[in-house]
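Below you'll find only one chain, the form predicted on its own, shown as structure tokens.
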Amino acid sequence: MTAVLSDVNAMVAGQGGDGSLTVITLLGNVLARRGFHLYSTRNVASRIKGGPAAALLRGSSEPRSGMGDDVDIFVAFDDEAIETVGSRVAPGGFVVYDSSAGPLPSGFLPEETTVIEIPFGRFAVRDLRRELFKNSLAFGVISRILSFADAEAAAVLEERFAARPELVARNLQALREGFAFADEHGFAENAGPIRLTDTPSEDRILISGNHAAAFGFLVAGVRFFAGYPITPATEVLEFMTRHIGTYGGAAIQAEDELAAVNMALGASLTGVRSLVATSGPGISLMQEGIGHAGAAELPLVVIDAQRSGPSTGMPTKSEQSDIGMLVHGGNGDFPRIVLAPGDPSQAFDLAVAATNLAQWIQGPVYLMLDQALSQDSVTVPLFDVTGVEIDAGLRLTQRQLDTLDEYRRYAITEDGLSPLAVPGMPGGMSLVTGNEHDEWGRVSTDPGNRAAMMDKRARKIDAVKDDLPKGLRFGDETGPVGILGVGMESGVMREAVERLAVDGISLAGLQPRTIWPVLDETLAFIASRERVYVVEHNHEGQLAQILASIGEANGSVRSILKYDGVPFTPGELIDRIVLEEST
């Protein structure tokens, strides 16, 4: 009997270097051609090389920003894969196991699982002289399980290896051997045990949050980038290094994070839109430089791709434990903005917003990502670059500067925003320092001046508050119970709320996109609910603490926490919500 699926989850696991991602890439290409929305992620060890590794893919007729509860098709290249992640296979799922080293370990899979044992590695070495061709063999088998046409599978394989024509023929041979193995197990072409629903095809791109954000910054006019390689932010450095020169910009790999942030400050001082990208350990090192941007009132955008901490922590695992550091980190008080996208489309949009806002407040703006959002790939609509506006804030032209009786770089104004002249403009000379200073930039410890300057800088946030990105609502607007989260929680919250609604449990959802300052809409959402569950990946409930400290929460904020480095699945989150509601 053939099962018809509109949502399919696949996983390929083995050791680092097995090429698990190749199988997932080929499968994703077929699903994309059929109009499916894709979500792709990896599970790799936090080490330089080797160790267990898995690639996962979800294809669905509806857009999803996370994996499903169970895996429908699992390709396991060794017994360790079966032992460590075999429990994720769905009841009635299919396991394709490479039995080159021995039979399938028992006791790790659901009883209803259909297992196909084939010595892929051994046959690949025997017939094709290279074990890595086992990937194409495996792809041939799962193509038959999913009722793909053989020609369709061959077409995506040829496309995948088009840049390496010397590999095409042998990969096609491996694919055909996979078809033959499938025949032996009763899986005929176009007649497998799973068939996918028809889905309308639309123009989409498969992109990660890192790449979407980096592209957004380029479109928004960022022309200087400095960074140091650090997981999971390194892709931003690689993207900028590859592309920013085309637009007349420069990207520098600094010797460390301290150098990177200070290079960016120097570029910003000259009027260039500047960006740095790092993760939690790098943010810790950059704190003094970011505080300097706040004191000297220099525009700066900082990407924080969060990972599991503290210290080195788990570099390849996701967490949201830098929230407190972004909101309150640094010595002394200075204005900053923290934005948090929930998918690559939002990462692009908020990258543009962050760049413009940094110009307006003449200070630091954070774009807060997390490992899952940074490195996982999602299909999203094409970005609309024609609608992007580049806003210079209060940057003075030479004509405007010439009309002033005198130029005061840090002029005390009603809204706290001071007109800015780039150094070198005639009549625009000023002093720039991280020390407290007066309106001309001269160092001052006068108590009255100090209070006036602190108040001036603080007013800048109120001046731009109405222009900060608003949150996104979902679920039942009138529901007495709310759910709130950011980043990697965004997609899983939406899916959990959808499924709970089917069971008669209505929740009102909010995904804030501005974390700091806390917007009135967020406070109003909390105040209008009997209780609000704040979903986040850290041990202390950092976001919940910040929300509860602002306004009158009256104990309505409750945390749902996870801190094992693994994202929630919709089912896990549903179970946690139901448990909370029952107590």
Second form
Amino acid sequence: MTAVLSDVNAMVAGQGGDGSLTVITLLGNVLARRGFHLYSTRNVASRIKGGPAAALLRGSSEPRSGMGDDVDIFVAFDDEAIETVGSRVAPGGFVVYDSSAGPLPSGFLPEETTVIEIPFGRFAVRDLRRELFKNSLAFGVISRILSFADAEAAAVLEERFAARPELVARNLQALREGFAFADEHGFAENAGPIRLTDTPSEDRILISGNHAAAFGFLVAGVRFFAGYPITPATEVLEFMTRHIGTYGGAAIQAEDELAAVNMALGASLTGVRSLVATSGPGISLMQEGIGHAGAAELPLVVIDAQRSGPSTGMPTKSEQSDIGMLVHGGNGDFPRIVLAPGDPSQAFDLAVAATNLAQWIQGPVYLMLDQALSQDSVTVPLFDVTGVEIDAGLRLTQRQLDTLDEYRRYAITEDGLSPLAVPGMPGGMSLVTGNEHDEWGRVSTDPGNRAAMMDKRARKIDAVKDDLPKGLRFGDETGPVGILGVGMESGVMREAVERLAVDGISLAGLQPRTIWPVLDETLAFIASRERVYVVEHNHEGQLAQILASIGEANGSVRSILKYDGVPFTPGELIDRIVLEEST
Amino acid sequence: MTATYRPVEPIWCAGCGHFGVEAALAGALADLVIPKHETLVLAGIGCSGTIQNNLGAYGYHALHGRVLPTAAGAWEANPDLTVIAAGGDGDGYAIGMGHLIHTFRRNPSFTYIVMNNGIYGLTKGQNSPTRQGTATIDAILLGLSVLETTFIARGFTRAPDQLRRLTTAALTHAREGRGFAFLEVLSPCVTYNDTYPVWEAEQLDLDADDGYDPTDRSAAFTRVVDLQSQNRIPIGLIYRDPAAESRSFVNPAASSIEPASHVESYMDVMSRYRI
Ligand SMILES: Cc1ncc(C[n+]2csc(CCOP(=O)(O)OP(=O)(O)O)c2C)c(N)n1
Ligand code: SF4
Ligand SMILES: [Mg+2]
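Mind pulling up the form predicted together with its partner chain next to the form predicted on its own we just looked at?
What follows is the entire complex, opening with the chain shown before.
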């Protein structure tokens, strides 16, 4: 019997050194050629080489921003893999098991699982590159399970090793060994137990949130980056270090996050679009500098790739527990904007928006990510590079400055925005300071001036409110019950809502892209509903608290929380919603 | 010409050493004929951290201890500016000390002037890491121990001509792209720690010593250590790396950010992610 799937989930697990990703990469290439959308994630228990690691891939005819409920195909390179993640195999799923590691541990896999045992170790002696060899062999078996043509599988393998021709022959041989094992189980070419639906293919990229955001910032004109390595934000540092120099920019690996944020402030002072990227512990260290951007009115963009906290927490695990710090952190009151994309396409778009908004408000703008969004890779359409507009805010040209009789760096204006001249411009000399100051930037504690300056800075947010990215709606627009979440919850919420609708439970969904300031549309969404479930990965319901403290109908906000470091699967989220709805 | 802010009157106590530092800096900027609009003076937090208000140039008040990374960012972003970082000994040697070591190491081409008075003036006289009679740090020895260091000098506000010369030399070193110019100035706080009499007695002018070779790093190190053990404080040009060449730098502030001018290249970057 052949199952026809439009959504397939695969997992490969073994010791970190097994290069589990290779099988997943090869599989992804076939699925992509067949027009499937991809979502891929890694589950790394240990950050150093060795230790159990799993790579997961979802291919689906609909775009998805998260893994499915369970996996259809599981390649387990050792017994520990079966023991730790075997329970994720779907009923009726397929497991390829490396039996040279010992007999299949019993009691970890669902009953109806088909297990194909292969003593991979037998081939090890014949090949120096055992890991690759194992991967190609396993790939041969799963290609047959998924009813791929043998040539189709061989083609992606050849492409993968195109740069290393000496490896092609051996890996093709391993692939054929895999076909032979499949034959023994009766999985003939094009006739396996699973068949995929036909899906039209289109030009796509496979990219993580970190890379998409970093690329967005580059295109938005960021020419200065400072960072300090930290999981899960490091890819931004790596991307910038690699690319920014091509465009005449500078990327610096600072001695710590205090240095990084202050370097960015210094660069911003000269008019260069500046970015820092870090995670919770680094955001904590940057709080003073971010407040300084608010007080001294310097454009600054900060990426927070959130990880599980508090303190060092679980560096490789996803969480959304910095929301309170981003919205309220730092000493004193200062205007700020917090944007939250839900997938790599949005990360690109909001990176551009964040950069331009920072120029307008001359203050800090956060791009809030979380580990899953930051590091998981998703297929998305190509970004619209030519559609990106560089908006300089109130930055003065020399010609404009020359027409002014006098220049006040902190001129108090109706909308709070002050025209900006930068060092190097004759006639634009100013004093920039985080001390309270007068319009010229001279330190002042005059009560009238103080109040006027606080009000001026606050007004800047109202001035850009209409330009803040709006939320994305899904589900039943008119439903009395709502669901709301950001970042890593975005994709899984949509999927849960779709599936619940099939069962006759309709929900109205909102994914706000601007968390702070809270937009009127967000408040209206909540106020017009009987209840709204706010889904988030933290213990205290940080987003729900913010919404409840601002909205009028605050009794209608209810939290659905998770803080074990693992994203929701759609099924889990559905269960939680159903449970809430039945009590 | 557009009118801008009027420089502020110094807020310092009469007799404060910081007046001397400002006079030397203003003099050096004038001697080198550096236009005010191309001059960016960044200062830390402290009595010393108000110097930028008095000069009429572009001024920036950094966070306490963060003047070096801020100046480094400004200089990286626009190396065509004359970037001058200034601050106190508390700012530079206590809360900001970590940055000093790394700035020596990176050797960016800007000037850093530390106004050392042995105490925290602004917060009313607590000990700093250079307070004599306590366990102290010598930033000059620290700088000499970093291989990338290219310029170290120490001035004294009681020797104003030398101080102006040293300031000019530091600015010139940095402006020529030879690297980080570090100038510590003995700048007494007459209110909380009047070290004028002690420092006048203890200072020793290496500029006046014909036998001293400021281009010999190990000799400089030995000499400073020896003087330290004799309770003498060397002033003058302590070290200049003779191999420090004049470099030019890419200027991000002058780079094109219009997407239209980079479309092809951006598409290339994006193509690496194609599947
Ligand atoms: C993070 C932080 N901690 C403490 C202070 C308080 N503070 C202001 S100035 C200063 C010390 C200034 O001493 P120094 O740098 O030697 O300058 P001086 O006043 O002696 O010129 C301190 C501790 C601050 N502004 N910020
Ligand atoms: S307190 Fe000391 S350092 Fe501050 S201005 Fe007065 S004399 Fe100068
Ligand atoms: Mg001091």
